[in-house]
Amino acid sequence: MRAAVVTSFDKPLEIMEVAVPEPGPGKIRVRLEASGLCHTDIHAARGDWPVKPGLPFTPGHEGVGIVDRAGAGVASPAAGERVAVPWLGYACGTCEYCVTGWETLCEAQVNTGYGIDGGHAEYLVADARYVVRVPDGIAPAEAAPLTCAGVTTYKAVKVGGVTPGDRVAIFGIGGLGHLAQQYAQIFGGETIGVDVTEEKLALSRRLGAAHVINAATTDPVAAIEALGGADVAVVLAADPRVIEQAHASLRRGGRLVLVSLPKDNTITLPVFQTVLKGIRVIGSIVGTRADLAEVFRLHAAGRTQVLFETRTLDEINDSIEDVLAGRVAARLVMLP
């Protein structure tokens, strides 16, 4: 089969032929028919997190497709049904946190794209458990932006209490940001969306927006305080300055639901408005199965739009360039 493969962290992937992965016990293999692109796919291929990924590899953790083959043990599900293939490759199932509905969290758990092979192929090798069924009336490439870009935005929203009539500001309107600012509307928040460009703005009036702010030329914390100040605010933008802005144009009792991964590792935030404001900081990962069933349900239900992309699996290098340049509006999806 082909695969975009990862030989060293300095060099573009390669689409290379490589042996059609066989499932084991518990496992099930996936014929690919869409695989989100994201940008943890780009730090991965890169080595930019200090645990890297073992070399070589293929990334990929938005994989859609059909089931063609399962391993001993194996009930469901089905061949033939159609699945996606989340960040969540697998978790140990027994600890505090994946009893408690907190899998995401589980210090055993082993990563879809980064720890094994992921879904930037023609095929890939998935744990039973773990993979979530896509609803009829869903197209793959609906499907593979949700399993991740989808699943992480809803979680945010959900973590950070929004509530019918919480002023809610989205820093970074893209491809977490067009869909975080959804489920927020759903959640019954007044939307506020922040970015510095007036494509992305457009594309935030359009989903319903109430309020749009122009970072680039209007300073956003006196914006949102004009509004009143933003009961809830969730960052998608990786500049530590950004997530400055979204602390300050919080009001009193206002959550930071921090997403997005600061290439230093570091912000500063100030303690004496924190405290005495009573705001909260909350940091969000990825959703569990069970959110992106949630997730599903509502897309199924027509209850959200996904702007996407899609590129052949030759273009994994030039689309990664894309994303990095800020020259793609929300997301892409490989096709294999």
Contents of the next structure:
Number of protein chains: 4
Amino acid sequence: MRAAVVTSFDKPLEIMEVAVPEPGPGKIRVRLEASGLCHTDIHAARGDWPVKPGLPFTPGHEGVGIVDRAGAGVASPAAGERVAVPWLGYACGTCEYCVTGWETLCEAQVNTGYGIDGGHAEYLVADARYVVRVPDGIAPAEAAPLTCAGVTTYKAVKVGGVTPGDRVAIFGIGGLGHLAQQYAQIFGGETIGVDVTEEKLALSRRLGAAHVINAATTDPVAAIEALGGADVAVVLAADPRVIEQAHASLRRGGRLVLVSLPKDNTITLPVFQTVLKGIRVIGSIVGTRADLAEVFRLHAAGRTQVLFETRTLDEINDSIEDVLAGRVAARLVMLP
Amino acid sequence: MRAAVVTSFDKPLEIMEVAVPEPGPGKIRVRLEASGLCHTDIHAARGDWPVKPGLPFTPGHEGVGIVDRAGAGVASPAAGERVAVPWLGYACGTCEYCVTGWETLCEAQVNTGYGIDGGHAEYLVADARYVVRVPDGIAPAEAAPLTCAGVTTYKAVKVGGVTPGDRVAIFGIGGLGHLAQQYAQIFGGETIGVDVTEEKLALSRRLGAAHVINAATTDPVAAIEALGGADVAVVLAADPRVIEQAHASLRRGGRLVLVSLPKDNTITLPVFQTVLKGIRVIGSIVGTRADLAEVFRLHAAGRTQVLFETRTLDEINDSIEDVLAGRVAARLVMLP
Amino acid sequence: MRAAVVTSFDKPLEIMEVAVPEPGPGKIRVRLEASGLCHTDIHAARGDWPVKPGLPFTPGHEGVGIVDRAGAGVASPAAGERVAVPWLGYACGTCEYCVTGWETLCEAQVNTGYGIDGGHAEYLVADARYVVRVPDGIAPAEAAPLTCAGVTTYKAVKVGGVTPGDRVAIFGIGGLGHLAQQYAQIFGGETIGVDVTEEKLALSRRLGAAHVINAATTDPVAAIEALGGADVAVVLAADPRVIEQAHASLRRGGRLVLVSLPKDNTITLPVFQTVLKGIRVIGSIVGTRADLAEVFRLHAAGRTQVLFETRTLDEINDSIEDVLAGRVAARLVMLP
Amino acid sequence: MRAAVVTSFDKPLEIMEVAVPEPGPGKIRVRLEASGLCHTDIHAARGDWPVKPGLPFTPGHEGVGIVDRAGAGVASPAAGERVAVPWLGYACGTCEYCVTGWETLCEAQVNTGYGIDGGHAEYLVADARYVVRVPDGIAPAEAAPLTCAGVTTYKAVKVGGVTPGDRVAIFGIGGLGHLAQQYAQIFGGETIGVDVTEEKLALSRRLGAAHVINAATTDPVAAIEALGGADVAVVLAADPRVIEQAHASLRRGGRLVLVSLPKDNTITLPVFQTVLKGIRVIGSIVGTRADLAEVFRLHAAGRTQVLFETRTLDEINDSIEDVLAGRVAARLVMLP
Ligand SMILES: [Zn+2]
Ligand SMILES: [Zn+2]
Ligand SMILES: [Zn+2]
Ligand SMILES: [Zn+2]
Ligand SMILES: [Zn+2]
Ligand SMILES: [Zn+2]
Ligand SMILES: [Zn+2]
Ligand SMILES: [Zn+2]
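Since we've got the form predicted on its own here, give me the form predicted in complex with a further copy of the same chain too.
Up next: the whole complex, starting with the chain shown before.
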């Protein structure tokens, strides 16, 4: 089969022919139909993070496809079912985090497309317990972005505690932000889209934002304060300055949800305002299998729309360049 | 009557004779029996914060005394009852914060000993609705530290979400910390006392800490990690470096509660660890009347002990110097 | 002025001429524009409940009108502003319930149109702190049903803990139910409308129900179980049998929210199923001022629609008969 | 090996010689050291409940022992470790309940000593993932009652939302109640012990109850109301009348936690009071592996004491008679 393989952290991915993997006990093999390209794939491919993947490996944690073969002892999912294979490829199932609904914090977790081969290929092998069934009526190329961009922003909105009538500011209306905004609205929030280009703001408005702010021409802190301040701010731009603006835009009792990871990794926060205004800063990392199932259910019920463009697996290196150059409107989905 | 009055932000307080205030409608006059000295009094007296008090004024927001006279329309508390007069001297009672249990965030609030005259005097006048009755059996000099140091740390532990079995690290075992530790234990937590002197650690151990760490000689981050990491860290030391250590000592899912206000007001936090570990950073400011009533109820039931030393009102300037020099073991309480 | 006055618990209301009331200190006078007719008004007028109102009195706790005169010491609302005067006419503001966000449980509360004269008149006097401003753009006759039917069902959905994707069964699609359904959807729920007439089910479907069940022809328990069971069931029909059905329709972890008050006051519940399925049965009574402000904000944002018919104050006795006979589609609103 | 086997629902258990079971893949064999006798064992042995166990079977879901042999693929626990084998013998690990921290509601669960052989024997085989390690320093005969009585009451107190200062009434101070009371205190509650014998009330007082009520001589509803009403009532007596009393003893905002299962299975509740007082009735069933680990951690930290008497496995039928006749002070623990 063909796969997009990282063979070195300082070279492009190689589209190469590799053996079709066999599912061991408790595993399934999935024939991929679509595989979203997440920014994390690029970090993985370049070895940007402290704990690097072992080489060679195939990235991709938004893979969607059909169960093709099941290893010993797998009762479900059955061959022929469509599943999504998210970032959380395995968790121990017995630690305090796993048992209390926080499997995404499991210290024994293995991540798809990082610790094990992922979705940018024709086939992958996954732990049968950690894939999530895709409901009928959702196309693979739509399910793919929901598998990481969707569930990650859904969880961010959830831990932000958005309730009806809350003003929710979304900083960065792209592949993640356009979904975050929709989830904030589903939780009953009134959204404010913040970005630096008019196309993104037009998209935000079209998706139902009550207000949009062009941060290139208007100070978002002053503009949000003029609306009464944000109850919740979700930051999807990987820029410490934007995180600091988001913090400053909160009203008392507000919550700042951190999702994106700026390159230099540090933010500077004012203690006085955090204490006096009773602010909470909340780090949020992907979502659980139950969160992803909810994301799919909401999409199947027609409550979200996913923006994406498809590319072929061969185009993965160009696609990465396009993402890095900010040339893509929303999520790119690779077709094998 | 005598009062300790701030007449200039760059001079000591003056113990002067002033007119006994009369309670207007909805107000009561309290004859003070004890008045705790909080670090905030010192900031108030020196005009350290952006919004300064109007001069002259009397600081003090841990005043405890007997209701002596009631203004028009006051049904309760009655003359002769003992009450505490906390930082939250008035809130609007009708805004979203006031109605949802967060009166401490009310934007119209007036603060005792800052926006209006406080407890470092023989008498004060207070809004009848915002004082809290002190249950029988609690001595005034014990009730005073509970009125700010107590309720502030109680609320910090509450918003930190401490539940039985949680490991709770208390950074700074002084006037606030020794109470924070006790509250963490009352919520079921297993506490870790962190300080830089052996006396404080001995106190922490005596109050029931499961572990103590001398941060002058041991790296608290490594030591707490060796215990499995903290579920909750409450920071009562006004030092950004300590806040950063507290953040680093958290296990996944951990919560960092900010209470103290470092002079330079900025902390630097790592985004990657905050997101990956699902950490929450929570600012907490004093507590509501209901929180203070709970604090008193717990003390009346014998579940807390308060460390304090008494001084006379005349000694207030020396007392301030002692606090600033770190020469006091716990809370100082002024007797009028 | 004219008012609909209860002079005896066994006679119809009398439309009589009474003196226009004067607002005392802290009170405002409201010139009514609309006043919704709630089932509770009928119970009040007939003395159905253990603690009866003092005679004579004017019922009505969905009054909406313009502030006309303010008593001493009232800073807000100002004359000319439109306000709603809900069931919670006064609460003490200082008890544990009031301070923790649960003013609707205040033991000292006074209820509009029950303990004090209500909205079925040309004018009423209300405590300035307990009325809620009606945002611009909401017509009085729409605001009226939101003032009790709206906020009561909004709160029921809130305490039921509805989150996105939850299946929420609404038992009874009338004046309350059509609003409950909309709120359940705003919280992200997927709704199931249960009623016994096709018109009500058509309404439920039009408002966005994912499923409707005619309980006159289909067993709702079996039908809801076939959908997977309800996460939340909100009961707005005053019939113990319906409450028992709602309980039986819950899936594991489900919540049954009680709002309506059956005449004989007792329900029989199975302990085994409640324990084994981890079910919660939650009593919910009206909502706070903050809840009502949220209800109005959602309506002003175009997120809800209110069904009502207007009548004149003279028609109040016929209106009561129509309500009791089940001859009205939704809420009746009296115009003075 | 010897086991206490149910061979018929209308005969005593038979102490018989059976084959030592072999652990299959993912399973472990435990050599039992102690096995608590729970009331549920008696219901199981008599086929009291709708879904009966298949015959023959060995009851017991408070088994504690040493891992003796591990089946294929078991990494943990290791041979030689001490583990507890609770009621939740297996759950699917992938359903919404399992993933969100509510494995005790898993519809695919298998229960120890009911659906599979339990602890009243010399050996049992258990799913390696669903046993819980017993910390060093806890004796087997103490760990046994914690494995069901402990975790069940711990969870009941947890879902009751007990927080510091809450008044918590414990109805029934026996094998479960004496633990429930201690957990309520660990969560910060002030407890009220309610029972019908002076010995039980003496025990309750000794364990730290702030108040005790002899329901044989005093009306508990009036007595608790005189204290201000209960915030939380936990019912451990299997009598509908006691549940109804517990409901009536709640103050506004109170929570009634149902744990015990009365024989006739129905309770009658007043809707009016439930709604007006904002009461919650909460069914609670055992606890998760994480809850049990917390229970053990609290015990290892010296925060609980367990009352029990030991018997030998041969005495199991007499022991059952003693339990049914109310002749035992606390939990009976069988030694193999
Ligand atoms: Zn885990
Ligand atoms: Zn991703
Ligand atoms: Zn203070
Ligand atoms: Zn306010
Ligand atoms: Zn009503
Ligand atoms: Zn009140
Ligand atoms: Zn049991
Ligand atoms: Zn399950």
